[in-house]
Structure formats: structure tokens, C-alpha cells
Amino acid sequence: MMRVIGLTGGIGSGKSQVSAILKDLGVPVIDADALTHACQTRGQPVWAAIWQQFGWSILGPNGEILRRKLGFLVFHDEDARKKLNQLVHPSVRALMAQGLDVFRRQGQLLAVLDVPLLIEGGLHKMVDEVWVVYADLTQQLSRIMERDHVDVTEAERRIGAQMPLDQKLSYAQVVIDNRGTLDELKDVVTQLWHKAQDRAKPDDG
């Protein structure tokens, strides 16, 4: 039977760089946030459902959702954080559902669901084992405000939507240390991959 690995961690934690990690090692990996991006392309019935919701000033002038501003929107408006996972979460869990199948059929013994909210959606129920990214607040603060563009001030409001990372940890059943270097968090993931291989083998005693 497939084990699932569920991967996720607080905002500018560094969960994407853990992801990319896997996925150079060959680790079939399911990106929520990729998925959720598609499901927002226009002509998708999400798009049309945020679209109806939210309206024309999200959209620029392909017709595209505008994810930055739209992000900005939710972090600052809870209700419309709400409204927006009621329209995109369904579509997402059932493309990670369809995907799990797909590499069962396949024999896959691993797979890993790089989930943003895992826990906070409740998706940890759905895995075997879950694995939590963790930086120092200065880094994730740092990092929020290098990737979006955004003052200290913004990044706090970003942290602070989401479920504290240290109220994560409790969840976790493996805490990838993420305070280091990039070679440094390579060979923590590539360790860690390798026992997740280890115990996933058929015990054929």
C-alpha cells in the first residue's frame, strides 16, 4: 500500500525549496499550489466562480486572475479569504485525489502532498505521516519580503493569517530544519527521503 507523505509549513518557511528538492530526487510529488493555479486560468469553472465573486478589478487584461492582487485582497479581508477557499479548495482535493490514484496505479510505494494548509484544511487526516518545514520568524519575515515585494508590515499580516508555525509542529511526525544553507537543507531532505524509502518497503518477513 502507498504511504503519504504530507509536506507543509508556515509562510516563507522555505516549503517550496523542500519541494524542489524532492522533486529533483524523482519523488512523485503533488503541488496543491500548482493545481490551484491551473484550476485559475481562465475558462475554468473556478476562475468563473472567483470571477462572479470578487470581479473585474482581479482580472487583468487577458482575462487572467491578477494572483497578486487577489492575494493581497484575501490577506487583508478574512471573510474574502473564506469565500475563496470555499471555491477553490473542492476542485483542488479532488485533482490531489485523482493524482494519489494515478501513482498508485503506477506501484509508486511514496508520494508526497505539498499541501500549504494542511493541517488548517484538515487534509494531515488524509496522510501517513507528516512533515513540517520551520525557519525563525527574521527568515520567514525576510523571505516574504524579498518574494512578494512587500514591507515588514505586510509580511507580519501574511504570518498571521495562517495557523502560528510552531503550532505546527505539533502536528509533525518529521521537522525539516530550514535555518541553514541550501546544500545544508539538501542533504537533511535527501536523508530524510531515504529512511521515508526505507520504511515504505514491503517487509517480506
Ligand code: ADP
Given for the second form:
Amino acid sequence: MMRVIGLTGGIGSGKSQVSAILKDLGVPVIDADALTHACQTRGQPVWAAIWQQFGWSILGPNGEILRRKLGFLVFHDEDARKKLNQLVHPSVRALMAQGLDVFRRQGQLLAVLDVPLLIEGGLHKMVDEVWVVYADLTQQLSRIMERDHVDVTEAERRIGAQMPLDQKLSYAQVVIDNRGTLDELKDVVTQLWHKAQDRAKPDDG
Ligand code: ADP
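Could you drop in the structure for the form predicted together with this ligand? We only have the form predicted on its own so far.
So here's everything in the complex, that chain up top.
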């Protein structure tokens, strides 16, 4: 039986960093953001469903979905956001399930599902354990501002659109403390992974 770890955090908490460290360790990771992007590329059924729903104006010169424009559109319209999620989520979930099946057939004992909105989307109920990446609110803010080149108001807005990180901790079996340096994070994640591997090993007896 393969154990599935759901990896999440709050925006700017360092989840993508943790995911990158895990991939470097050779961990089988499924990246929900990458799957979301992939299913919206030109020619995919979700791509067609999106422009049929939202009109030609959300397509760029090469027929690609203008993600910022679409994002702006749904940010100001809850019905539109729900509709978009209805178009995208089933495909993403199917791709996740396929990815996990591949890992299972490879005989992996552990796999990581990297999902920014794991808890908001209810996917935490589908995994065996939840890992939450934690940083202080001020660290989240400054990391978002630096990474995304936005001001503090916009960074606060992005954090405010998610469940508060403190609240997510109550869903976590493992909290990954990212209040230190990147080197410290690397050590923490490496140790956590080795412990998880020990737990996942089949009993000898
Ligand atoms: P998330 O995926 O949770 O939104 P990221 O992993 O992208 O967050 O981290 C946000 C930004 O902060 C990135 O630019 C990343 O390089 C930086 N960062 C993450 N962890 C640390 C850390 N411990 N020290 C310094 N910068 C960090």
C-alpha cells in the first residue's frame, strides 16, 4: 500500500521550496499547479470548455488562455470562479489519480501530492497524512512581495483569499517549520522524508 502525503501551506510559506527539495531527494511528487496549467494548454478539452464559457477575449494571439485576464475576471465574480473550478477540477483530479497510479505501479511506498489549496478544496480527506509548511505572517508577506513584485496591500489580499495558515495547522500531521533559512529548511525536509520512509517500510515480522 502506497501512502500519500498531501503537501500544502499558505501562499509565501515556502511550499514550492519544500516541493523542490523533495524532488531533489528523488521523491515522487505530483504538482497540482503544473497539472492545472497542463490541462489548460491549447487543444485540451478543458481549454476548449474555458473559452466556450468565457469567450474569445480570454485567448491570446496563439490561442493560449490569458491566465492573468481569466484570473482577474473570476476574482471579481464568484459565479464565474465557481464555473471555472467546475471546468478545471475534474480534469486535475483525474490527472492526479493517474499520476498516483503510475507511482503505485512503480512500487513506490510513499508519494507526495503538492496542492496549494489542499484543505480549502477538501483534498486533505483523500490523502493519508497532511504536511503543512509554516512561516510567520510577516515572512509570508515579505516573501510574496519579493517573489511576485507586489506591494503589501496586494500581498495581504492574496493571503486573505486563503484559509489562515494558523487554522491549517490543525489539519496537519506534520508541520514543516520554514521560519529559518533555506539551508535549515533543506535539513528539516530531508530528515522528515527519511523518517516518513522509515514509517512506510513494511513490517519485517
Ligand atoms: P509558496 O509556494 O508557499 O507560495 P515559495 O516556496 O514560492 O512559497 O516561497 C516564497 C518565496 O520565498 C520564494 O521566492 C522563495 O524562494 C522564498 N523563500 C522560501 N523559503 C525561504 C526561506 N526559508 N528563506 C528565504 N526565502 C525563502
